[in-house]
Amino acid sequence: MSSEWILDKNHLSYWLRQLRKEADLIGPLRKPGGDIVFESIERIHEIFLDLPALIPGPKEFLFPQYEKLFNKRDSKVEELSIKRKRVVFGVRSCDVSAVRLLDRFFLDRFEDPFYSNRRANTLLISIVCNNPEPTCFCAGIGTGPYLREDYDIQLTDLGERYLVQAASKQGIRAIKAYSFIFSKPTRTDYDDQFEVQLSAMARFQKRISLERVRSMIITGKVRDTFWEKVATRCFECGGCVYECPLCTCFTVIDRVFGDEIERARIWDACLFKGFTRLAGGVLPNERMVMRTKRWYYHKLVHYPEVIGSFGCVGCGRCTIVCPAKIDMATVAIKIKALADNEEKIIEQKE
């Protein structure tokens, strides 16, 4: 159950400045080349809120692309621990949904201490997507464009004001500490929120249900010839994996710098041939078709079995970044087409 307030947009910068006094403030900034990335905010007015679909998600602040695990110098081991408080502002709803799934992966069975420290000290402030992009399909998965639960703070843009909802203790605390700039919502505010949500849902150009796709795969109706066609188009660039807010593959490396040894983990990709290389150089999944098939099986079959949800939040990043157009949405649509054709054949026989 969330608590709700109204925040005048004129007071947003003040609120963020106060939060920055207690924690590092991270938000979307436009770089000189035009790219928009999440970085530490020094000037509040430079925050860019008209976010494109391809903007990197908050995963890198919880599970960094390059993360030192420990240093060893002169027979002494120094374990690294990150406990700095951070506020990540301007996150999309689908990315908050992705973080909830990352929590299950990193914390449920075997707690990852590095992820755990970062997660406990990170406050996420998300903004409802009023204008989903053509590549987005979170509405069909239930991960956006707005959230009903399991968020810290969620803002809905109502024009000159935000409807502010807080669902975690950390989020409620960040609002109540500055309650004098917040007010109680009125019936008009709730009516405007409903219209915003209804309008956002109507703007989606893609309506994809992964349940039917998963059923087709589990029942063996998607044959290897289909995956062969998908695999032959893959450039093995890893773009879909690195942009995905839910991919968690990593490898651990040791590096020597003089008398210092550093152990770190870095992002890896199950689509790369050497990802599961065994002793002696054996490659269990040398053929590209096996690696491609494994990625989709992991997202659509194994993720629901182990974590209880699909390994996809419909953010559409892989659609944008894949040069071969074999992204999750495109493949799901093609599998759905196979199901539709099968149903037509059955109807004709009857």
The other form holds:
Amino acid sequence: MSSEWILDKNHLSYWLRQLRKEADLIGPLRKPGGDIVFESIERIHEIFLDLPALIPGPKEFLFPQYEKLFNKRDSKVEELSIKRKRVVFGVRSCDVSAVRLLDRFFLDRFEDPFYSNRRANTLLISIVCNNPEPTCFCAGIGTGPYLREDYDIQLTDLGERYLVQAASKQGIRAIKAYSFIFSKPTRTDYDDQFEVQLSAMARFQKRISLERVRSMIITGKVRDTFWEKVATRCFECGGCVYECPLCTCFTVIDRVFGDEIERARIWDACLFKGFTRLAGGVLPNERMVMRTKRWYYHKLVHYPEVIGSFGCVGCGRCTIVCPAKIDMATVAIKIKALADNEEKIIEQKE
Amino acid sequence: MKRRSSNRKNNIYLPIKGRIESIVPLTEDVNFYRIRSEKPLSYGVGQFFMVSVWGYGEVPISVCSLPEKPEILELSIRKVGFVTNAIHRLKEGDELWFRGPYGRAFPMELSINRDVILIAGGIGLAPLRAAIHWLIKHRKKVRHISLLYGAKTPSQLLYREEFTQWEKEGIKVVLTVDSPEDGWTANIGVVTTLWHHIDVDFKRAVAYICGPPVMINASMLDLYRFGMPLSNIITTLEAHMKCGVGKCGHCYASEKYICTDGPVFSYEEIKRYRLL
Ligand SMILES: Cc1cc2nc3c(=O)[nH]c(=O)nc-3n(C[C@H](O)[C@H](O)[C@H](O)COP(=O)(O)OP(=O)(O)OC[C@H]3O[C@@H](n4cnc5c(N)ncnc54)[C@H](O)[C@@H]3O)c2cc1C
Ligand code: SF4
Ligand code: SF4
Ligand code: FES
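Go ahead and give the structure of the form predicted together with its partner chain, now that the form predicted on its own is out.
Full assembly next; the chain just shown is listed first.
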């Protein structure tokens, strides 16, 4: 189910203003200090689309860093679930791909009601990345720079107009209600889209095949000495985990405010030493290398086995935040170099 | 992008209210709790509940009873840290909240027409107590039953008052401790020194094991050497758990969420996934 239209850029703010009447409109804003944040949009013209490489992902809107779950007073427990309607504008393709995987994680088996409520009420409007950042490597994974399916609404910037594609009921509804500002795409529009996509693909500076890396790992070609080297560099800051749109570990805390008790969940990180601590202080993953391996194995080996996709969408955030330069892309490139070396050695032997 | 229509009946994180009907101290640091639930419960042997004290948090605790009376839940809780200390401060009549049951249950049907060996260390007898009650209930369908149970000291053995009853039901109870106290006449040493006390056909028997990881490992290895099929050696693993439903990530180990894929695993699975 995909339907396509053309939206003149002059009509974008009208459209967003209409959408804001039914939902909280969230989009990228530039703060006075220069930081980009995704926030409720008061004035449409303030939406800032010239995004830098490191932007906050939509994870925050579906699975916030600090999320209140329950409030207890006397013997009554109140469920603090958010059901407010939201439109998140300006999301990147890789982040939409990440949400698709989060859906499977949070909604399969035991359905997470807090995620589910937020998700059911969130419409994502993503914009094709015509100009990928040097840190991006979604193209090799198939999670960007544009999406073929499974998005809500996807915009492709064609200069003075957008090609608008909708692939969900909610997305189509958000367009059909204002159909008078949307027109039918022509052959030229599709030609332009094709050109933009080609040029975007050509601009990637990083070409990484996680499949290659995965097969190296599962065939035992990546030794523990390699992981030891990676692990000794880690500062255990957790930056990669917090930034990653697919890292979902959390801890639960109770806080007492007078006669009210709040139970909340907050982001946690498997890279922290105490993460698996058992009563009595036993630490199953005491050595850093075990935690580093756990992170990489989870994303590169177990995710594909359990969910059928990598636990990485190639957004490059960990590359930007990791002070130790042991992020996904760097590690993947190093592992690939091991593979290339091995091939050379084999060739020499032959 | 498809939105899944919500199929949930209730919030998986929302605990239900229970009341502590009675507390029996079992050892210096383990209490037995009989809890009356607001709603009827059903659970299997080896499953666990997330037990919560508001203001402190939630901890995973195995049930040590059978769901004979649907509103009653029995737990044995050792005081070791933040939440378990808060539980130990509660009195009869106080609220104790919980949600569950979670995890895979012990495959009790494996014991039908077989010899059964139960191996426990310390607090590990708690989930196996439910297994013992199950075996007693199905006594006619099960062959020899032996319990090998070890603790640090004699006074740290749980359910001492129930041993005679169990023996009456034809269960061979073999006890051992690390350090004896006055009047101790049974064994001294680890549980894996007790094999000669029991007369079982290891190749056709089934074992249920619960205790500290070293004990689990040593027992599984011995049983395997004695020729017990890997899939008949059953144990339950401990992990740090914050949710019990496969979301928080704390219990994740080698591709498996101990909370939902376990905590009960066969030796065959433990080897395959390198869980211990
Ligand atoms: C499947 C399963 C079944 C189990 N069955 C049983 C059983 O039947 N009986 C039994 O006795 N035990 C059982 N256990 C073990 C039991 O769950 C642990 O002993 C218990 O979780 C310890 O919790 P604690 O808070 O008392 O300990 P702690 O070690 O203090 O802490 C555990 C958690 O509390 C948090 N915490 C600690 N201190 C603070 C603080 N000051 N502020 C905020 N948070 C804090 C920690 O971050 C940690 O997450 C079982 C475990 C599992 C996995
Ligand atoms: S592992 Fe790094 S590049 Fe991959 S999705 Fe997570 S933050 Fe982005
Ligand atoms: S960002 Fe880098 S240094 Fe920080 S925890 Fe992640 S891998 Fe370690
Ligand atoms: S306890 Fe949270 S994932 Fe298992």
